[in-house]
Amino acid sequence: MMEEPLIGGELLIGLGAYLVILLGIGVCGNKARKEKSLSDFYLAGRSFGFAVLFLTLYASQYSGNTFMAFPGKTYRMGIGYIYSVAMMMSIILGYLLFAPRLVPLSRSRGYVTPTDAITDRFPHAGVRTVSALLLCWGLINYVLAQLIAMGKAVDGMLGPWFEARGLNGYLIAVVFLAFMMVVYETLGGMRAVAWTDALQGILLIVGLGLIAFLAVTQFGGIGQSMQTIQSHSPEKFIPPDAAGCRDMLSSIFLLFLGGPMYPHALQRLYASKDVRTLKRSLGTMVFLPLLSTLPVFLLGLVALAQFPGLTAGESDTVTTLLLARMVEVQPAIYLGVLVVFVAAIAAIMSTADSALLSLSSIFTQDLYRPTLKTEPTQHHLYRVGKGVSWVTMGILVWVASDPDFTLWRLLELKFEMLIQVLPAFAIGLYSKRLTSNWLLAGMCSGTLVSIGLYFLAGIGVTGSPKPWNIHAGMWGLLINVSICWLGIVLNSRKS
């Protein structure tokens, strides 16, 4: 008879329970709406105060790459990855780049999706159909990258249990919750996904403190892990040579200037109460790497002691793989194991529905909405943009099902394409000379080149998609704002 696993029902239990707090929040979401419209369903009537505001920024910018994707990457990389504190530290100064100047402009002229601020500026076709397909593809990338998290997470510290059911716990997982996320999502819209991102955000607090803690004194602490992996893999000391460096740089700028083109982050921009409010809420943030980022920097470094010799895709698991080994070691510390799983499952799920809502919005918006030839009603469009959230979700659970790619990978892919939308912020909103058709001229250029790169790569005729160890995205970029350049010097002549 097969032994029951040691992991198993009391986490379901509490996950259920979590599960089921996150309907009753999407249930109170819908009775608190005001009226079926795109303002009040996507942006909650603007009316975030500092404590939603900060919680639902930090729950959405500290997601599954948090409890995954970091600790697999510092499990690869080793020590040389401690730059990722700093690397999120940036987003929060890239939001200043345009922040205080966006929100006052978006509560007079009545923004809903990000795009709406850009063909603001930008009144041209062109420009709001690149700018949402960039934005959409981000969204859809991120999402992908969440689901993908989730079945991860859940496999890793249930996959025994689901196995001597002969069950996969990974499309479980997948399929379930992501099936839970849009019920809440389309049940209460902002409201709801902003409310259970405030309990996810403190969840994801108190879970990422106790992991690095449980991690620290259930494995000998940080000194003998460094010991261990002196042994086995010393190479995981050796600082990063000219090339690593340059390696490093554009990653700490790609987060830089992309974390902030998150659309559903620029969304809760448009929701707060006014500037006062975001900067208390940002300046809050900035510490935030230091008690998220670091703890989860030590748990890879950890789980490189514990677990030596795992693939690419199976580093991704590791922080799952050290719950179910401190239980093991010292079944005492249960509930904390169930505290962190659930917190972890919390941070997914908080960034998959914002990620998801942001996309209906802007698909609703900027995509469908251009293609009609009336005027449709807001609740019209409220409908279509729920319709949204469940086939896209249909077709991500489909393609999350067999993953064959890591999750730093996505997060890399999806930022190489969002920051292609900056220069529409950064610059648009402060020189007036740059004018559409160059800024269009732009996204396209530096899109086209960071997807050359790629391809160029695949074919074999380069052999990495970063020149010189600079991602793609960021030499697109560079032509991106050396076109945008151009038109405003050539305008400024002309005048």
Contents of the next structure:
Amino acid sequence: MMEEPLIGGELLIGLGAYLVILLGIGVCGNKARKEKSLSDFYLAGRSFGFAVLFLTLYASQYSGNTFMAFPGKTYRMGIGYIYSVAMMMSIILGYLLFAPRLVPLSRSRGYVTPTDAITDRFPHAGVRTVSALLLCWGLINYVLAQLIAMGKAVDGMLGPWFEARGLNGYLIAVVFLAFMMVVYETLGGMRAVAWTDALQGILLIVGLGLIAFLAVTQFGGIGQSMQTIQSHSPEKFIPPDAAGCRDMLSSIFLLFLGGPMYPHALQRLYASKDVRTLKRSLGTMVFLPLLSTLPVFLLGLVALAQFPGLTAGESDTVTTLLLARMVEVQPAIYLGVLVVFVAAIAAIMSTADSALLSLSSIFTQDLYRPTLKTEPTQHHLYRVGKGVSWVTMGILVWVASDPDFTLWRLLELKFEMLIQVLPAFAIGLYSKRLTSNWLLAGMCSGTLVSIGLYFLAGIGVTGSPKPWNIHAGMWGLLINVSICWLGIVLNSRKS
Amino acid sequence: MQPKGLSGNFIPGSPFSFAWILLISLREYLGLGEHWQVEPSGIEKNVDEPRNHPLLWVLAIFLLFLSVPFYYPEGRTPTLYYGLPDWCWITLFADTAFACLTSYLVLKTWADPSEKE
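Rather than the form predicted alone that you just supplied, could I have the structure of the form predicted together with the partner chain?
Once more the chain from above appears, this time first in line as the rest of the complex follows.
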């Protein structure tokens, strides 16, 4: 007879209790709804105060990547991945390139989606469609990455428990948790998502603190882990060479300029009660990588010392492997592991639901609405938005049921696209001489360069999609902003 | 559009004018200066914002560069201090300084017109 796995039923009960709370919040969000409009559904009537705004910004930004992909990347790359702390901080600086102008405008002109702001400045069907597609591309990748992370997290912890019953833990987790997400999201819209984010944000802070503490104390401290790494993987201990440093800087700048283009994060800027609240939230958020990214980096190092020799795919599950090892070594910390596990699921769900909601809003408002001959009612759009959430999630769950990428690969491809929208905000809101045609030419060229570099590397023409260790998206952005500048120069000559 | 004081020197078609256009477009591109009227209307001009403090941006970007060990001599074996190699402590110092600076930019250089009211 098969032995009962060490981790099992109690963890499922904890997860179940957490999901019941989320559903309750969805129902409360539904009851708190003031009207059936896009603004109320997608921006919660622009009513968020400091606590909710801060926690929703935090929870939607720190995702499955924080719990699963970052320790995995640390495992593969070694100590050099400490640059992830600066990478996550730099996103806040990126907002300062345009947010001080965008936020007051979003209020006075009633923007719901990021594309609303672009279309208001550049009233051109091509600009609207291309920017909406680029943003949707980024969001689809992001939701997909979260679904895969969710499946891997549950499978990593409860895989043996499911296996003992002849079930596929990964698939059950992806399908069931995705279903729960769409239910509470379509019930309560942004209100439900942000309120659940607040709960998930608190869990995330507690969970990350706890996991770092457990990882460091259970396995003899970070110093011992470093010595182990130094002896069995010396290449992961030494600092990176010049090419490695360029790669790191390119990653930092990719997030600095691409991270603020997360549509769900931009919508949270719109949803703030006022500018003061937003400033306080961002001013605090910039310190959080020290409490979030740094602990998971240390976790990755401990995992590297504990489990040498994992493959790239396996390395994405080092968090759950480590949690399982902790329970083996010290069964008394089972409760702590349960909290961390629920926090990891919370981190993933909070990001996925935010991105899904944003995706549904962009599709409804920027891709579906312009195709209608008559102006639809708000109620009609509201219903379409909900339908889009269900259909999109259905398709993505089907895709996620057979994952072949590592999470980090998906993350890279996402920013290659999102970053091409930056000039529309960072230049468009500050220069009247940038015209729609030039912006469109810039965005399309930048996107083609990024995809082209990936494609050339994929078919073996070039060795890597990163010429001179700089990401394809950064080269694309360089072309993109150069074309925008050329447009401004030529328009300056005309006038 | 030409800045005050220099408009008298502007000769259309001269090499100077081309350089001038490049300069103007660069300023407009970077969003510096106060004289840009932007579409759509509703933007508060003459309100301080982080983009108006280029030196602080240069410092912030420098700190991002400092978070990467490009300065570390090749072949040198890092020394461990409290479990982490020496260059990691420089990275963490740069990160903390970056967070403080960014927080300052957000809270002190981003003027909120509604606060004045």
